[in-house]
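This document opens with one chain alone, in structure tokens, the form predicted on its own.
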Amino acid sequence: MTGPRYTPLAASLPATVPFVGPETQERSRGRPFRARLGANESLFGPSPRALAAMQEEARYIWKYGDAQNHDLRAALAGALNVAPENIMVGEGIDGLLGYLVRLLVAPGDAVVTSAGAYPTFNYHVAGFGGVLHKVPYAGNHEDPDALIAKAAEVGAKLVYLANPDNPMGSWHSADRVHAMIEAVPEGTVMVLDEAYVEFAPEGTAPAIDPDDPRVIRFRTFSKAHGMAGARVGYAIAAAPLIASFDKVRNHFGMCRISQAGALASLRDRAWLDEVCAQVAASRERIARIARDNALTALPSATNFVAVDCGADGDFARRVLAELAERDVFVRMPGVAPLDRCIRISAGPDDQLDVLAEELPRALAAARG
């Protein structure tokens, strides 16, 4: 009797989980976290209109969702002043990144990213046999010049940039991103991850011709819209590339409840503005908590703050572990020198009260 006959590529891959979820940690700990400040979710929740729309749509859950995401694509196109043919909706940015890599990256193809940048992108590249080339950050920022130079050197199929950046919260101006797009080598597609763009200062998101074949940008309803559990992301790109997703995507991958919630949320601009204001206030409070503990909060254009613990990665990992012991869930970058920081998601005061109470104790324990 034989078992599954894996492909050589699949057989060569380790079992990998890019992020260990808080629920997994809670099960292993045997108790819940008091403060959930590590997953960059919106602790301020979704639009009440989105909740109402999802509750109403639940009556029709016996139906598959619209395979074309027609209404949501049309609404997004109107909001972004592009054609619906320039929009693809999918199961969060993570799902869409997987489809993109499947479309463009064959075994052995080169892909360029930053050392310490979003690990799920790397996971997809490895899963399809691509060869990752990583360049270091320049200070607390991804380095567009180094990314482009490496892409040209290795003949990359894709070059990835998150703006604003995860995990550091830094950002580049629209002009800087536009200059990077202009420098993209022939045959390379730039992957512009804008998951946090709603939180960023004016002038962060560049104006890009939606039919420019050199770039595909990704956005999500998981962050500012507060719908991480609904798994709704979208891509904006030239129509031929968007159409190519139909070759590989799960056509019925979108839940109709999620589609209804995203459409209602998109129409509730007042709620989005309110959430962004609450996130800005929360970032300021996290910075104050950091200062009160002689730590440095880095400037952030996201719904989290990277806090420099003032030493090396080993010390920051001890701080992280001590916070977890005190029922505070946060995360940290995985690569030096970024790993001198811990990353704290914005949240309401009751969550940050727990952080303010426990951080001094965690630091004291980490220092021994």
Second form
There are 2 protein chains.
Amino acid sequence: MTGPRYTPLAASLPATVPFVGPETQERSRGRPFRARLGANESLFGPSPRALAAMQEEARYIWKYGDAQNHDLRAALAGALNVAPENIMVGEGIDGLLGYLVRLLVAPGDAVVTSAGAYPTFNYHVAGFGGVLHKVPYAGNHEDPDALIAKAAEVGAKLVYLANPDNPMGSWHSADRVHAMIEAVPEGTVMVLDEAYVEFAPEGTAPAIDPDDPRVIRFRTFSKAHGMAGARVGYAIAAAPLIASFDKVRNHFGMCRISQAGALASLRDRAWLDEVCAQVAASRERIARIARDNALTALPSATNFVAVDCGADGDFARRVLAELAERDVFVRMPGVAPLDRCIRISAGPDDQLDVLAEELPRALAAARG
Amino acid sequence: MTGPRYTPLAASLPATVPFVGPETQERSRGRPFRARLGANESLFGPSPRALAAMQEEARYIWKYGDAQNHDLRAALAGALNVAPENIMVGEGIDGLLGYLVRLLVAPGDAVVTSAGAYPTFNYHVAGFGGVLHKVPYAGNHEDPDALIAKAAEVGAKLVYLANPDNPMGSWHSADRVHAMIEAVPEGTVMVLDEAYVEFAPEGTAPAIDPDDPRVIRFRTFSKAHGMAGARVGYAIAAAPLIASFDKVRNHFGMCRISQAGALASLRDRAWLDEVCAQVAASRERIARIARDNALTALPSATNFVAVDCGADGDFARRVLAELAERDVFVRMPGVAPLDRCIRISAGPDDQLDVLAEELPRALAAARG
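Form predicted together with a further copy of the same chain structure, per the form predicted on its own context:
Expanding to the full complex; the earlier chain stays at the top.
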């Protein structure tokens, strides 16, 4: 009994996990975290209107969700002043990135990203046999010029930029991003990941030209909308690229409750504004906590703050481990020199109180 | 601006949709269906305990779901007397079938199924470049001997059998399926789709040998558990095959509310029994309605009944269209000779009242 004959590509893949979830860590630790500040979830929760809509829709969970995501796409199209044909809804940005990579990247095809940028994008590229080319950050920012130059050099199918950036929280102006789009080489598509864009200052997101074939943008209900567990992301792009997702996606893959929640959340602009204000205040508090510990908080346009621990990656990893020992869940960039930082999600005061209490102890332990 | 360069495989794929959803049909019709009896959803709804669990979990939707689906896998493993390492939870059987095909089927690889069997499996095989070989049904049953013979002949990576069968509702005994597993050729994996198994008589599901590398089974919360919109399916197989899903799956792809609902539903055995009893009664009523119209209801071990309209596919398609005209949503097999039937989902009496009222008119119109 030989069992499965995997494809050569599948056989070659490591059983990687892009992220170890907090529940997984809690099980291996044998106890829960007191502060859950590592996954850039919105600890301020979902819109009360979204919550009510989800609780109501649960009664109809016996029905498959609408495979076309019609109502949500229509609402997003209206909000963004594009056509529904420019919008694809999927199982989080992660799911949509997987479909995009599958559509464009065959084994051996080149893809460009930044060393230390979003690991799940890399996971998908590797999973379809793509060859990743990485350029360094320029300081704490992804480097549009280097990304474009590398994309041209290697003939990349895709070039990835997150704006604002994860894990550093930095951002480029709309003008800078627009200039990058204008410089995208022939035959390359720019992946503009705007998961955190709702938290960013005015002038961060370039205007959307829905017919521009050079760029596909991704946004999500996981961050500012406080619905990470619902798995609702969306792509904005030219209609032919959006239509191509229908060739490969899991057509009935969306949870019906999530569809209803996202639609209600989209209509609750006041909640989004309130969350963004709370996040801004929380970022300030994280910066104060960092300062109180003689650490440097980097400016952030997201719902997290990268805190420079003032030494190398080994030291930051020790700080992270000591925080975990003290039941504080945070994460950190995976690549030098970004990995001198730890990345702390915004949260309400009771969560940041735990951080304020434990960070000095974690630092002392990491130093000693 | 050339835009995207699709892979040759992606460029070759049609923008197919395995099924047109009822909401899509309602939008193009401009009015809702009065009877939703086409998607084999459970019109008897979810367990009240599952509903309560989902409504409660909605409060925590700001958290990503557990990427390991730990609690649900543990509960399923306990219920099935296998190890959690034998269970993979995913975004419905559809999502899991996609991952399985991706792991095993490279362009040109052979896959075997029955002509008229589950279209979404075929969609995934085509989507990864596999070559589908189809054998006919033997009467109203999938034909294990023909499937195995074809798998051996073409060196198939996968051979698909649904037991009970969709769209015909027929079933094989556990002994017959067990014999088919024993006959699986070297290097072939049998895909045993048991989406409807909860509705089947005792002695339909063969005993689970979790270490048998020749078969992977799929089950779901979409049918008897009444949670189609939640997208929770699971695979049962040998641990190495289960582990391989971690190479390609969307690790954080599960909706947190769905995870909680499935876990609660699994613990509500009484609800499952009640639904199965209601479905059995509903099948009887559909058979009576068929008989009243001089049509033949085929025996069914599922939550739907295939009704032989007594003529060819063109006639059954007219009946289907006339039912839709009268706001009754049903579906039918896509391939002759199965397409002499229409497929009617079980449902409560108020839904079947609509069917009883409209079927004679639809038949008359189809004949006239």
